[in-house]
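Starting off, we have a lone chain in the form predicted on its own, written out as structure tokens.
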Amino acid sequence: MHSTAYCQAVEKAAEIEVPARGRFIRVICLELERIQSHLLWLGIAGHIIGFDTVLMQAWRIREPVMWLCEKITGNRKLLGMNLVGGVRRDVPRGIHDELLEVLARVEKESTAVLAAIAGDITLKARCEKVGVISPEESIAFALLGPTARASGISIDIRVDHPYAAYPELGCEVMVEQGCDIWSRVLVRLRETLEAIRLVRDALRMMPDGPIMADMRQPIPPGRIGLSSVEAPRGETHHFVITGEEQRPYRWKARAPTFQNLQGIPVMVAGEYIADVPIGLGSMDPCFSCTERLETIDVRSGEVRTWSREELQALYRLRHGLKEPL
């Protein structure tokens, strides 16, 4: 998701048009990432509430998806497919039937899990009307992804600002009105099935042609590019200013967790302590995406941010190094 957002930002800045086949391959990789991420989340959510059968079943279904990723890209998780201008590898038609066969099996088993979970009285009682975030609160805190869609907010970058091959494939936005943990479960389960549909259609509709744009011309410096991608947790946004020698001059990424965490106070207010872990887990947070560095002097209250040079100097001092890194 992040590499797609970054590459698209650079491509917009440099006015690079990615070939159609490359755009379809990007969608295949993006949606496979969504499938495995949602199934991983479902298993962890089941484990949090002590329902390890969900953990075992979700991760069993997820494993063939990881195999698909490895089959297409050579990697299970960090796919390494995106390049500025297109993708690194093709998805040859000779393996399409094999990929579709695995997808059909994953879809059948995911549908069965969805039916079982939706009809589980105990699980529903544990999650329904718990961790509520109203539509008004969701808008006020600018929440993203499944967290917002589970509160009745129809927001999805794939539809609102289509990219890659989504204009050709279309995408159904999965929205629930319950505003609670249960609705966040249902949104992700429905999105998993829609992602399988998107991969299948992308394989069927993918045109012939090159997978990379002509990159012989250098990327001009001083250009600005913006790109948003609908990651499994919500909108991922990248900002780029191109620099000299084919390098970025400025680059900033905003992950969805940083925004979604703003909704935690209203979600946990008045809830039992035992419901806080699954409430937090229902947002599928990635805390490493929220790391920022500042120091606060507890005596004076002064807040200070640190430059790269200052951090390097502290590192050299701590480790007794004399030469710059």
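Positions refer to the first chain, counted from 1. If you superpose the two forms and keep the largest set of C-alpha atoms that fall within 1.5 Å, you have the rigid core. Quantities reported herein were computed from a predicted structural model and do not represent experimental measurements. Compared with the form predicted together with the partner chain:
- For residue 309, the Cα coordinates differ by 2 angstroms or more between the two forms after the core has been superposed.
- Positional change of residue 300 between the two forms reaches 2 Å or more at the C-alpha, relative to the superposed core.
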Given for the second form:
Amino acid sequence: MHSTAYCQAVEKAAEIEVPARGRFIRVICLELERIQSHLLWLGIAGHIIGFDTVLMQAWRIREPVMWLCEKITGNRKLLGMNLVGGVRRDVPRGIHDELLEVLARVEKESTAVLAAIAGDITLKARCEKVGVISPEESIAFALLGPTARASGISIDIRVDHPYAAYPELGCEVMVEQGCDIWSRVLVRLRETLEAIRLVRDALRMMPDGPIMADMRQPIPPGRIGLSSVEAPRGETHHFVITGEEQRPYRWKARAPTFQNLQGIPVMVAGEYIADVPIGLGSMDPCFSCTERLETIDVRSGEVRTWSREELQALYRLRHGLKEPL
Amino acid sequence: MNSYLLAFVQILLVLLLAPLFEGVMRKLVALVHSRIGPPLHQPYLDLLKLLGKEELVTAPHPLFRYSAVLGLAAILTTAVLIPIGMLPPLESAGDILVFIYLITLAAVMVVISGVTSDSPYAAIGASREVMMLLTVEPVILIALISMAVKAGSTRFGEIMAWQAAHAPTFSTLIAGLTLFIAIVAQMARLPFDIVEADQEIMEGPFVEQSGPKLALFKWMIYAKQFIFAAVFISVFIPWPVVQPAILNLLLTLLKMAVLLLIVGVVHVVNPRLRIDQAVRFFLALVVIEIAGLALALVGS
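The form predicted together with the partner chain, contrasted with the form predicted on its own above:
Whole complex next, starting from this chain.
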């Protein structure tokens, strides 16, 4: 996800055209990540409400996708496929059949899971009309990705600002109107099926040819590049200013979790304690992506936001390191 | 045989077999999860490990230390009052009402463990335990009273003998089904695993318990599971009664294992309900049961 966004930003800045096969391989990797990410989330969401059968089965369905990623790229996660100008390696011809077979199995089993949980009364009792956030509030808090789509907002970078091979492949935006946790489950499961469709089409439509652009020209300094990618949790933006010696001069990434977290107070307000973990879990949070710390003094009510420098200084102070960084 | 000796044997039976039943349950859950699962004797190893640990006292209240002992003691006392395939060893000492009191005492010890620990999670767990106690206990009580009305006695032995001699009626079926749901809750199985809820409140009342105290609480939970299975089988499914008694005991243990497997299936196909949903559910059960009790009173 992030490497695609970063590479695209640099490619935009330097006006590098990625060959078609490279773009298709990027889509295959992105969508395989989406499949495994959504299945991982489904398992964790099940676990949070005590439904460990869903956890175990969702992760069992997910595992062959991880093996496939490893076969194609060498890694289970963080595939390491992207280079500025294209991708590192080709998807070998010999693996196509296996890829299609695994996808068929994942599709069959995900559909079975969808059918099984759709009729579960207890599950619905825990998910329907819980963690509600209205479309208006979703827009006000600028929620992203599946969390926004479950509140009836049709936003998806793959359709709104297509990149890689999405212009050729097209993509259906999965929208649900329920605004609750149940809708978020449905959006993610339907997106998993759509991702399987995308990988299949990408394999079928992938043209022959190079996977890397001609990178012999140096990347000019001082150019600005901005790119967006639809990650499983929502949109990821990367901003780059190119610098001297083929290095970035400035780089800023924005992951979707920090934005999505803003909706949590609305989602859990007035709910039971038991609904707070699943309310938070329903937006698939990634706390390491948030890069912000606030402390509230309970006596004075004073709110303080800590910068990274302050946190580092605090850390060094606590560990007896006098020198500031 | 000396009834005191028999009582002692029955306590040992509960203490020693309860972890095995837990092991069977874990294996079944693992099977549905597509996991290999822990070995059958894992609960024994868990208990041994915890019993061998140093005792940490993290809260000053004396009852925090003794709640586990008292809880297990209460459950073991019920072991001499209930029938496991044969007549209760100390039948003269107590009937279904004493049984209910003792079960409640064990639940109260869980509440005390919660309120005496200085943890907000334990406090929430304790309040949930109280709510469950107030709604699940009446369900068990009314189910057993319906049976007592039919049998004309509150003694387990006579209820068992009556049920063995008669075909099921509407009121006994209602009592049996509602009691089954109540024991799923008493065994802290999903969808009623609300008191412990490890993903929400981190084992609730037991969050501060560790080492030998936790081992006793775990043993209490296993024993409670075993005892409720025994009560359910003896009171509602006593047939066929076979001779000699030892064979009947083995048959009862087999039936209890089957019952626990059914509870295990309910456990794996359900997420956890919220406390308010569970309370509403059990109140609805109470209404159904009162209808069943009325049927029993008019002789149906």
